[in-house]
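A single chain, nothing else alongside it, follows as structure tokens in the form predicted alone.
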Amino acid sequence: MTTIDTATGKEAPAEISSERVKDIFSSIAKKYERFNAVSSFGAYKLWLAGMAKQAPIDSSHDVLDIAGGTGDVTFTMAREKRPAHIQCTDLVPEMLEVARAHYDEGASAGVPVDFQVVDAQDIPYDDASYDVITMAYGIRNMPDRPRALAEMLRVLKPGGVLVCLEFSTPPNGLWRALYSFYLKHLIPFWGGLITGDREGFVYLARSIKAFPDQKGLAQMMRDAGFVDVTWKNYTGGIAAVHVARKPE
């Protein structure tokens, strides 16, 4: 299976954006949060809102979330859906510091949270275990993004759906340019500001250039193996939340 560098898209072994992302991450962690905030003026809220709105997750569900971060999928969806279990999931430890410092201040409201450090493209996860998979900016980081997948569909329960926020092209040529010029410029002057690791933003900027739009990622889904695969936009298709079932 070919890997990428997922800062350009191009064939590369996996070692690179691994190291890179872990890097990045467990040096902003105690930041991430803010610089979210500012840097998306506010609207990362709504996508999240939208993501638990299309998430089909109930009272009897156990929820895996994938590169959960500090914890804003894990407590929007346990907050909002209140499934029996969460268990949230990141690649880099200091992000899951962050998110289980939120667990003990109560962010769950009562939904029991467990959190393990965890590679996507290798989950260390019994076949058919849960019902609903969340990943929100994830997929995008990940080398392997096939093997993810593929790991993501084996470990979900016949019938069981996949919930994936990402970063996406707007259809808009002027609102896609703008947005450009903002990746280019913007987001590595507040990840600058924010957290000093301007050149970390930069790594993002150009993996959200280099990244499929809507139709790529929903093709990857059907490639591997996913089935009724939809999407929705938001803020003009700045991001887009992907919802793909595995079959019965």
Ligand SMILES: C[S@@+](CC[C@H](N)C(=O)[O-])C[C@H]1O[C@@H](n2cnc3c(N)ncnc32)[C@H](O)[C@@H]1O
Contents of the next structure:
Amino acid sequence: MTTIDTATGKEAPAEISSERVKDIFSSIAKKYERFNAVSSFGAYKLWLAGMAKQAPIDSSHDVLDIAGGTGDVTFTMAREKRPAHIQCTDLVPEMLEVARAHYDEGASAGVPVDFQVVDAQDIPYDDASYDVITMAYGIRNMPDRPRALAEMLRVLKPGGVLVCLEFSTPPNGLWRALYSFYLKHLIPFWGGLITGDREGFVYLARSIKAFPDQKGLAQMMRDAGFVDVTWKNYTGGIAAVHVARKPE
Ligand SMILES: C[S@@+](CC[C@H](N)C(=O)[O-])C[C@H]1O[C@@H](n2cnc3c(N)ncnc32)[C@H](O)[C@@H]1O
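For comparison with the form predicted alone, produce the structure of the form predicted in complex with this ligand.
Full assembly next; the chain just shown is listed first.
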């Protein structure tokens, strides 16, 4: 199976991306929420609300949050959708430690959440165990995206749904050009200034540029076996929420 360097989209051994992502997220874990606010231009709350609106979660559901980081998606879904249980997972233990601390402070408003270090490309759960999978800003960081999507399909129940929030490509040429300039020149500068982690922002900008557009990601989901793939753009397509279903 071909793996890529997530900073360039070019073929490369998986370890290059995995080690870099571990380095970045283990060192910024405590500052991540600020990083998130800066990297999404403060719009992440709007996009997260859009994601929650599109997530077909009900009170009987067991939800798997992939690349859950410090728990933003998990706790938003917990508060807004009140599922029976959420499994919050991430590759980097330091990120989950922050999530666990938020949980201990009551961030899930009583919804039970368990935490586990999981590489989405090798999910240690049984086939057909979850009703809904959520994933925000995760797939872009994975060197073997087809494998990660295949793993998500495997652990979803038949008819289960993947809801994926990710940076994307503005369809309007002018907006795309402005955004591209902003990503390349301004994001590393002031992201670095605010969080002290310029390298993380250089990586962020490069990985967004190298990531497939809305249609490309939808096709990757279909290639993995998902059906009924749709997406909704946010902030003119800077971000998009894809929703995809596992066949019955
Ligand atoms: C930008 S953060 C997003 C965190 C969270 N979803 C949010 O919205 O705040 C990306 C996360 O993806 C995780 N990640 C990267 N590669 C991963 C992989 N192969 N499997 C699971 N998580 C991964 C990183 O550790 C990091 O916590």
